[in-house]
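This document opens with one chain alone, in C-alpha cells, the form predicted on its own.
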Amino acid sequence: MTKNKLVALGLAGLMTLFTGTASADGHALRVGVEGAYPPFSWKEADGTLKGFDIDFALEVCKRLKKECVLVEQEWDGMIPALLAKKFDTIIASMSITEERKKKVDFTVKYYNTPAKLVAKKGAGFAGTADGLKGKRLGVQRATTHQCSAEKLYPGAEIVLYATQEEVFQDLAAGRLDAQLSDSLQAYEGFLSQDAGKGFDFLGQDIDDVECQGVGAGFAVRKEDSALRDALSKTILAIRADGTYKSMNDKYFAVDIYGN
C-alpha cells in the first residue's frame, strides 16, 4: 500500500492528508482506490485524486451520509487490503467475476465495457492465438486481462507491469508487440493521448466471461451484505435519476454502463 491515503470530504472532493489507519465507524465510508488507471482514477500533481472511479465514490458516499475516506492502494493488493480491513470497499473499475466472488461480493455493475488489444498500425500480425506467437504482450498484474491473456494467447510472452501507465508507457517505447486492457481505458489513456498517435486497436472485442466477468461492480467483504446492498441501491439510483449521465459524460463519449 502507498503510504499516503487521502480523506475525500463530501462531494466536492476537499481532499487533506490522511496519516495513519482509517477507523471505519458509522460516519465514514472507508473506500479502496488505485490512483493510477485514468481516465477512472488518477492522482494530481498536488495528491488530489480525481476521476470516474473518484467522482462516483464521492456521490455515494454523499448519498449515504457518510464521510469519504479515499485510501490509495497498489492494484495487486486490492482484494488483500479489503479482507484485511485496511477498508470497507473497493471502488476501483474491479471486474466481477466468479474467481474474485470466491473471495469478495460485488454490488451490481456500475459499468461494463469490453476488452481489446492494441498495437502499432500496420503491426503485420493478428490479434489471435497464431498471430501473437512469439509476440510481447503487455498487461497489467492480476488484472482480468492477465487472466483473458494467459488463456487466449499461451504462445506469447506475458509482460506484467504494476499499473496500466505503465503498459502503455512501454508500448510507446517500443518494449512491446502488443497490450491488453479495458478498451475505453486504452482509447480515453493512451490511443487519444500524444503517445498513442500510430497506435490502434487490434482485432475485435474480447469476449471472455470467465475472465473479464460481467461488469466492474463495488467489492466487499462477504459478511458485509447490508452494506452491499446499500451500496447497490445507491449505484441504481445514480443511474436511474440523471447524476450517471452527467459523470459519465464528463469522462466519455459514450455511455459505459453497457447492456
The other form holds:
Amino acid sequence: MTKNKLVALGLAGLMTLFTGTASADGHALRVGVEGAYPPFSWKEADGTLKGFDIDFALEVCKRLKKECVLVEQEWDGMIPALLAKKFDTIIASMSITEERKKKVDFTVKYYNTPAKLVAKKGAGFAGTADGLKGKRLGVQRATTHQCSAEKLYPGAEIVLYATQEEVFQDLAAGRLDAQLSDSLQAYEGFLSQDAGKGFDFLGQDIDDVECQGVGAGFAVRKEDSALRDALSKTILAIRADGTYKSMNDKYFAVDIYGN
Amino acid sequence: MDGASLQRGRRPGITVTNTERTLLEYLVDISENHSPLDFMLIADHIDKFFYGALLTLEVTLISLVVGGLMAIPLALARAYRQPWLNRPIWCFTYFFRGTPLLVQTYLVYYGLAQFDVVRESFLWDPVLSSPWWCALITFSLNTAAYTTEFLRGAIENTAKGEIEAAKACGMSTLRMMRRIILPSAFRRALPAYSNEVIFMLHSSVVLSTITLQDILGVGRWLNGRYYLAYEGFITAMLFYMALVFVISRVFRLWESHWLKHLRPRETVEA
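Alternative state: the form predicted in complex with its partner chain, after the form predicted on its own:
So here's everything in the complex, that chain up top.
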C-alpha cells in the first residue's frame, strides 16, 4: 500500500469519526438553546432550563416523536455551533433575517414581536438618530438589534454585550443611556421587574425589516431541508390546534404570534 | 461605469474604477463564496482591528507601568520582612494571584455597580462607571501582585558578596539599595518579567467581556455582525501573535544587554 493511500484511508477514517458523532441518530433532536433570555429561556438555580422557547422545543420534539436533547450555547456562537453540527436546530428566539439566511435556513416564524428602545423615564432625549447622537446605546452582540443600532443610530456609541441580562444590568447601573432589544422581552425581563423601576420604552416600534427580519423561527443547516419542513409543519400545527395559546398564556398577557 | 459601487451583499460601499473593478469583484467572489475564510471582509474592517490593538496596548502598558511602580516598594517591604507590612502585602498578593483575573474584573465592573453607595459616590462618575478605568484598576493590581512576588525573590537572592562589598565601601542602607540591590534584582528579574508582560497581554482579552473593543472585542464584533465562526478570532490571533513577537524580541535585546555579565564565560582553550 502506498503512503498516499494510507493517508487517504486515515483521512476517511477521521471523517467517519467526525460525521459519526455529529449526525443525529434519528431518535434524538438536538436543540441549541440560550438560557439567558427570560422569559423565553432562562436557567433555574438547579440548572434546569425554563421558558417559552424551551416549552416550544419540548412540544415540537414530542410531536416529532423524538427525544429532546437541549444543548446550551452562548448566543454569539449559536450559528457557528449549528454549522459545526453541535446540534440540529436552534430554538432560541432567533429572528429570520436575510443576513442569517446566507448561512442557515429557517422554518416559518413561531412568534414576532417588535423591537424598541428602553431608557430612563424622562430621559431628556428622543429615540431618534439625532436624539441618540453621542449617547451610549447598549445591545446584545450578534443580534438583529446590533444590526439595527449600527444602521439607525450611526451617531450613538454602541456598546456590545454577550447576554441581554448584562445589557439590562448596565442600563440599571447607569452606564448606558439607552438599550435596544425585543420589546416583549424588555417588558417581561426588565421593565416589569424591580431592577427596571424608573425605566420605560422610548419612541415607537423599530421599523427595520432588513435588520429585524420577519419574526423568530427555528434555524437549521441548509442541507437539512426535510427537518426544516417537518419543523415548519409542526409549528403551524401547534398554532392551529390551540396548544400555542396555552403555552403563550403561561408567559404573556398578549398573543405574541404577530400578524 | 466609473465609481460604481459593488452591490455584493455585505459591502455596499466599495467604490472602484473600471480597471480595478474586475479584479476586485473576482477577489470578493473568491473570498465570499469559495475561500474557507472571508479575507476580503477582514480586509474591509482591518482598521477596526488596529484601533483594537491600540486599546489593548494602551491598557496593558499603562497597567504594567502602574503595577510595576507599585511592586517595587511592596517587594522591598516583603523582602525585608517589615513587621506591619509583610502580612498585609502577602494577603494582597495571595488574593490577586490566587483568583482569576476575569473574576476580579467582573467583581469590580458588575459587582461594585450593584451598590447604591458606590453609584452615588464621587468615584462613580469619572472612574467606576467606565469599563476602561475598571479594567485599568484591576489589571494594575493584578500585575502588581505578580511582580511583587518575583521581584521579592530576586531581591532576596542578591549575592552576599555584592552586599558585603557595598558595606565595605561604607554605603548606607538606602544608597546600597539604590545602587546595588535594586539594579541587580531588576536585571535578574528581567526574564521572569518578560513572561509577565506577555501574560498580561494575553489576559487583556478580559477587556472584551466588559464591553471594550480591544483586539478580541473587534473580532467578536465582526463574528457577531456577520454571523461568522472563525474570521474574527483568527484575525485577533494574528494580531496577538505579532504583538508577542515584538515584545519577546525587545526583551531578548534587553536581556542580552543587561544580563551580559551573567552569561557563561567562553573559556579560552589552551
